[in-house]
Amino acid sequence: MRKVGIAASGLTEFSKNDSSIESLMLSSVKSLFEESRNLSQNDIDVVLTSTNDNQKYLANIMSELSGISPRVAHSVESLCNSGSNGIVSAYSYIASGLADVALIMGAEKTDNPGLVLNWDESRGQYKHPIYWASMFASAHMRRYGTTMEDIAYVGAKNHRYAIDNPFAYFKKMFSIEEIMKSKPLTDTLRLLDCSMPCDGSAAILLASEDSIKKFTDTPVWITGIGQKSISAGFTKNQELTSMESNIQSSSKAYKMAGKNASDIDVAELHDAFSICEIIELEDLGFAKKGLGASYVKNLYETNDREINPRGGLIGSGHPLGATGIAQTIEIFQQLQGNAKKRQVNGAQIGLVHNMSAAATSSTVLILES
């Protein structure tokens, strides 16, 4: 199996706005070609687009506007894992010899299809993603003592690092007082503990060994992949204060990299709701089950930016298909050295986690300088 490492990246701002998701997507592949080293159109073998939007032939279509005839095009399709997923699929395809060099790129509107998922009429009003965050709140508080104030650490910390990240869609620090004091939206969470939809696009070019040193010299490799899909369902987890999908995932990323989370020098966690951030910190080893709150407060206070340093889902914004690419391009930066205010000194090896649904799906990369 050859060696796949991530080459360029470009992004565009994460806000709302009326474009097109196609000029989004444009947006962010003209960023990863002024960018980049010598790369043309030419040198591309697939293009995988990343979104819930579910046009028609997208990945065909942003092919022939980015100039581009490649081997291959679809798009990749999982909710708010989409980005990763699309992510591994290129991999996949490099390394197994039937490419070289892939173009991913990824970009939601504020009002996609894919923010609640329907398929399950028999919950009613409960469809939305809150619901299932708030239990998930309301399990861990019950089991480990965390209390709203916890909660309120992770936010804090997020929307602080935010200002940091030029394409955030956050402009503004709030303290913990002004997040435990924001509209409730479930008796668990509050409106500043969630992400927030918005327009946005990543894009994100990953070459096998050989090719790459046309476009880089400092390329990033792709170390270690883990994925689990456990259903559609989260209720099939029946341990509310862990998701099992993180674990596995994480558990065969660092298996494939040889690492584990002690290894781990900077990583970008899925805090679609401020509570997953505290669960994920648990399940991917950083921190010993039922002290997550306890890790985030410490980071907080420290101003430690080795988690979530561009301002996470919570602070960055969160267009689902864009998500998992930008989350990466985030531990790129940051293993090039080049995450300017938002550097963690001597950062090699990175961790990106991206889920779908109440972990129904997980993905896990572990990247390294």
Contents of the next structure:
2 protein chains.
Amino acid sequence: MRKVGIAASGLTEFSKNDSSIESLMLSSVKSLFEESRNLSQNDIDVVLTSTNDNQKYLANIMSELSGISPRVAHSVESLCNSGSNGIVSAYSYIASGLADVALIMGAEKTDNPGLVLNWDESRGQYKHPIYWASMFASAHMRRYGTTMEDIAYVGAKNHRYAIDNPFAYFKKMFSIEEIMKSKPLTDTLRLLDCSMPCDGSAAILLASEDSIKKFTDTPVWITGIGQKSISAGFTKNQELTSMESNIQSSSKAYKMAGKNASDIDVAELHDAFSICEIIELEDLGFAKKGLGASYVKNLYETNDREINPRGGLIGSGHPLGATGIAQTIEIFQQLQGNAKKRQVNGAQIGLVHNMSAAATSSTVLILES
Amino acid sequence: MRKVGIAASGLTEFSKNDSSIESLMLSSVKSLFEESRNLSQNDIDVVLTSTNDNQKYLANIMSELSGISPRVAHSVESLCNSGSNGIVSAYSYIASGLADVALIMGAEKTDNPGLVLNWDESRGQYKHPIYWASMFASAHMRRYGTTMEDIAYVGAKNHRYAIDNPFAYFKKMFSIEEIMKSKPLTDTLRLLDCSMPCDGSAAILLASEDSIKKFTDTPVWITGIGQKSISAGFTKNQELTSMESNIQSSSKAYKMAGKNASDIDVAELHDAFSICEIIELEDLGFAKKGLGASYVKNLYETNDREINPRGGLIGSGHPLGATGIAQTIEIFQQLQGNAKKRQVNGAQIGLVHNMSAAATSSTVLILES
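Could the form predicted in complex with a further copy of the same chain be given as well, to go with the form predicted alone?
Below is the entire complex, every chain and molecule, led by the chain shown above.
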């Protein structure tokens, strides 16, 4: 298998605005071209768009708008996990030798059609994602004694980190008390425990080992990939204190990279809701089962940026199709030593975790400088 | 690069019916499981859905409905070229070593949102695909003296062949005269020159060389792949008597397989409209430029099934996301010697051509038994 690396990236601010999906994508692609040394449109073999937007032929439209005539162009959709699916698909085109350079653009509008999981009759009337997150929170509280205050530490930590992310939706510090007193949406989750759907875009350039030298002196390599789809419906999660797709995808990614959780210097974990980060820390091996909350509390108190240094989805906002790409860009910048105020010192090995719909599917990537 | 082959396939009838997109897909997947020896759900690493349908998370929903928990699951969309994009993407997962076995399901409903190309302002009010096809027809007539009668031979041939395709939308022979006298839709194209949007589904199983033996004794190998996206908008086609994406994608596929047009025993060409088949025969090297029409007339008179033996899109119907997969299944069956009344004797090397939106993008596959 050919080695595949990340060469360049581009982001828009995550906010609420009136831009079209095409304008959002163009904006992150423009930044990517500005960042990358010597990149020309003719270098690009593959253009993938990752989004829940209903626009058809979007990868071809974006190619034309960007002045690119790629060989491969299509859209990739898997709800919140679309961005990392696009990245893994592009990886496989390059690793197989079918292509050398791939551009993946993800974007979403605030009112996108991926927000409500209407197909899942197992949820009854509880179609909004907060209901599954709330059930996970209740189960974790029952089994491990996790408290509302424990959960609030995730939001407090991630909101604090987002202040140093120029593209973040939120740029405001919140105390544990403020988070606990924010609007209650369910018995166990408050408004500030949730990520916010918003408008935003992220673009990333992947290239083969031979091609990448043209674009950067500091590539970051994708050395581990794990993906798993357990189901589409909520009820297939056997155990509400753990997310099976996370366990399987991370185990596969660690194995491929020859690494384990203790080797990871910096990680992006998909904190669609605060409880998710706690469970993911446990599922991915960062914390022992039941000790995810105290792991987060310790990060907060020591101001350690190891987990979700850009502020996670809770601080940065969650434009679905862009999220997995934005997470990967954060680890790319960390491993390049380009993360500015967010930099985790000496980070050399990183992890990205992106998932969909009650962790019915997830993707884990291991990146190395 | 690892060798990748086709192991099994499944189809539904192409018709107009009330089935949901999920039911259509399940139906072709059920046929695929019945055809394949020893295939179990646990064998499948990758599930891709190709469609223009707006249902989100469809690959994961279909996985759950089919009892599959794959590693990779997402939807692929590139209008009419979605099916072959799904196949090439699955190929790259297997060729790269990320996966061993991939299931691609394509389906479409008659009223799908991929039919009208609303984004293309270069078309003015002429958004329906028949207008670009009609401009190609007029240009070919002007430059090469092609006549309405010449064009009618494509429909007559493909409708005749569709009678032997149990899954075809049309099952009726039409004379040259009947086609020429069918309802005029533009100056140069009649109703029976057009493919018909319809409901239908097609599923195909790809596997690595090592894995494929479990499922079949007669695999068909994908030996050549070419793809090209010139643009999304109609006006980027420089020459209306030729389709640039066809030339580039076929040239790439021939080169990868070490073959040329004279080596091809049987081919599926994307005849969304009758004029397309004539131009494609020229662009892909089967006929000299300007002689596509006489090539078709000769096929019709000798009853030679070499081109579009299942009846093409014109005879079989055109459920967008299923079409590229159904075309590939036809060549798979031909090279296995399983095409029954449609069999081209001794076929060993085949070609699939699938395209989108005025040939702004296309895919060519070379298959070998």
